[in-house]
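Take a look at this single chain in structure tokens; it is the form predicted on its own.
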Amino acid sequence: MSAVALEQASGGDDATHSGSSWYEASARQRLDGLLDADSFAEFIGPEQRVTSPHLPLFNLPEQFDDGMIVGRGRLDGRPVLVAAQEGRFMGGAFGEVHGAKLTGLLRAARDIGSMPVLILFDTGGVRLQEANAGELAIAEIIRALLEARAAGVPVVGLIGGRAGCFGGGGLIAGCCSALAVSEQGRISVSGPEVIETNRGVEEFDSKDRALVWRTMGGKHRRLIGGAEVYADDSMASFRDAAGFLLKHAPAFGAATLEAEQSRLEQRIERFGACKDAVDVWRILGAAEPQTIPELPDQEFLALAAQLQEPRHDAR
């Protein structure tokens, strides 16, 4: 089954009501819906109370897992390592402990060499209260992720939570073997408020929610090759997407990097003058690009199959 066939089989208005909502679920509920029943075993579990050493200094509440759940489980019988961010705790932001748990998981994947990794992103970026430690964590995670991929380990990201995937999380997602995103998922290095603060409202109006979603949301990311598979908001759709991408994630090497660099250079040439996502969609060939944000999933997937800017064979 191709990625397009997978999307069309699992997408559509009816599919969004089958199973729990990924967007509304907690990190632990997402893991429960994603993995085979009773297969998840957590590393550094709640009983160990490994929490941030920095938050108490600011009189901020801690959480027993520091907003990052790591462990192992099975997906369709296949052993996998998993990490899930809790977007309800500090917006899923990276801190020292939060990041170290993901780094450790990726290093374990590198050393094992035969167990793929699923990362359930839900993050606004780095915690301001742990800025230096959080930034260092991002660098360590990226290095560990690339080392795992160089060892032949597929690393697949799933994005559809409330916080989206911003800041350092967006950088990490860009280093993954492949991504699945829902319409509710947003991917960007800089968030809307950050862009407006630094460049002014004329550059980007963070209060224009339609602008935010069509620029950073899942539909746009799918069309420009920022994600391999578009999932609906159901657990079943993300589970199908994860299983597909684990089987079809591209190998990591010079050829993959060169092809991606070439694609990005072509994207700048083709879309560099565009002022809005609608302009990009028009260049891609959409007859009525302004209608794309309102399209039901099934209609969008049919259009995406015609307009998509290919990234690599996983799509």
The other form holds:
Amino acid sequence: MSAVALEQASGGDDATHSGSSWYEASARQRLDGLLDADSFAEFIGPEQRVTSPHLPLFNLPEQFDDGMIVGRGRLDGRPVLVAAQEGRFMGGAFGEVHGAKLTGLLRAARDIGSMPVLILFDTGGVRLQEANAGELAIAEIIRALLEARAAGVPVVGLIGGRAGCFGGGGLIAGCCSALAVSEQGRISVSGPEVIETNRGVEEFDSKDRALVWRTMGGKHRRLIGGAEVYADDSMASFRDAAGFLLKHAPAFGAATLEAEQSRLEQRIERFGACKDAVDVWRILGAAEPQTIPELPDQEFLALAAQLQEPRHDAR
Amino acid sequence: MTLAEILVSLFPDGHQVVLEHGLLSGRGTLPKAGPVAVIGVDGRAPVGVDEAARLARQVLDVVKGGGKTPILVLIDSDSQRMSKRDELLGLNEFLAHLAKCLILADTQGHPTIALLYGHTAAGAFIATALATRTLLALPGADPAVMDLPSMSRVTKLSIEVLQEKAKSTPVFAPGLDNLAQTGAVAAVLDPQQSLAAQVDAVLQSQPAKHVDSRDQLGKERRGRPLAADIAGRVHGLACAAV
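Please give the other form, namely the form predicted together with the partner chain, since only the form predicted on its own has been shown so far.
Whole complex next, starting from this chain.
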């Protein structure tokens, strides 16, 4: 099945049927909705109470899983390793424990060699109260992720949570074999508030929600090739996307990175002078680009398939 | 040390490293290791989509050239460029691509070393210096994840309170010593001695097969007490479950 057909097959009917929103769900609910029933087994679960050693210094509450859930499960019968961030705890931010769990999981994936990895991103980036540990955790995760990919292991990212996927989380996402994103799943390095704080409201008005969505949101990322599959906000859609992308993960090597280099250089050439996402969409060939933010998922999927075929060999 | 002094000390026999639009590129020759490729960021320049694409192109060219030419990454940068244009174009993909190219080069036998001689921060740090196998620094380098005033705004704690807390833990405050304690920095070089000899020594000591041991280093240096153990436990549980 092509990505396009899959996108069209996993539609809004499932969303209303299952009635469960990925965006509204907790990390544990997402794992429940994504994996085969009763297949999930957690590593270092909350009963072990491994918490951040640094948050007490700031008199901040800890969480028994530090906002990162890692384990194994099955997707359509196939064993997978999974990691899910809880965006409602510290904005899903990477701290020492939170990050080390994912590092350990990816190193295991590299050594096992036959179990793909799913990462359910929901993060504002580095946890500033433990900024150095978080920054370095991201570097270690990237290294382990790429070593896993080099060993032939697909690593697929799913993005559609409340906290989006910002900062170092955006860099990790960019290192995955493939990504699925929903409209709500913003992907960016500098968040809207960070740009406004550093460069002024003239550069980026973080209170302009429409601007945030069309610059960083899932529709734009799908259209420019920042994500391979656009999912609606349902568990079923993310489940279908994960299954599809695990089968279409590019190998990690010189050929793939040469292809990515061309893909990214072409993007700068084509869209580098654009002032706004609407200009990008117009160049892509959208007749009425200003209507894209309001398009229902099914209509957007049809348009996206027409404007830009996703590539599966250049990430 | 200034960039010119660093290049002279690194390459006593001369070099062809040029600076253009804040980016460094070229080659030099180390006394023992021989020819090395040089890339980098100078003058506290930000790293946006254009810069990341140019740096990545150079790394891929080294890989394409074959051989085992080491890659030296010299860094005095700002953070990632914070702008609407860069995010509109997908900066996360560009920075990730640069990190991927550096790690690909390493896995294909090109030793990668970063020398931090000034500032760096956030996404620019992750995509450059932190994506090399060995991160070296010169005294006076001032890496940061985020500066204290910005951190103060986000955490809603005063700068005075943050400075006080920084005395008891290296885990959040900016600065070379704090990052070194967490395991990010392998060694701080001696600017009074030949940089060429010191970098040659590092290259000679790099094992053929790399193991990322920054979390172990952070534990030994007491800057990151738990990361190595947690990663090890998860690794063990996952491997045992197969």
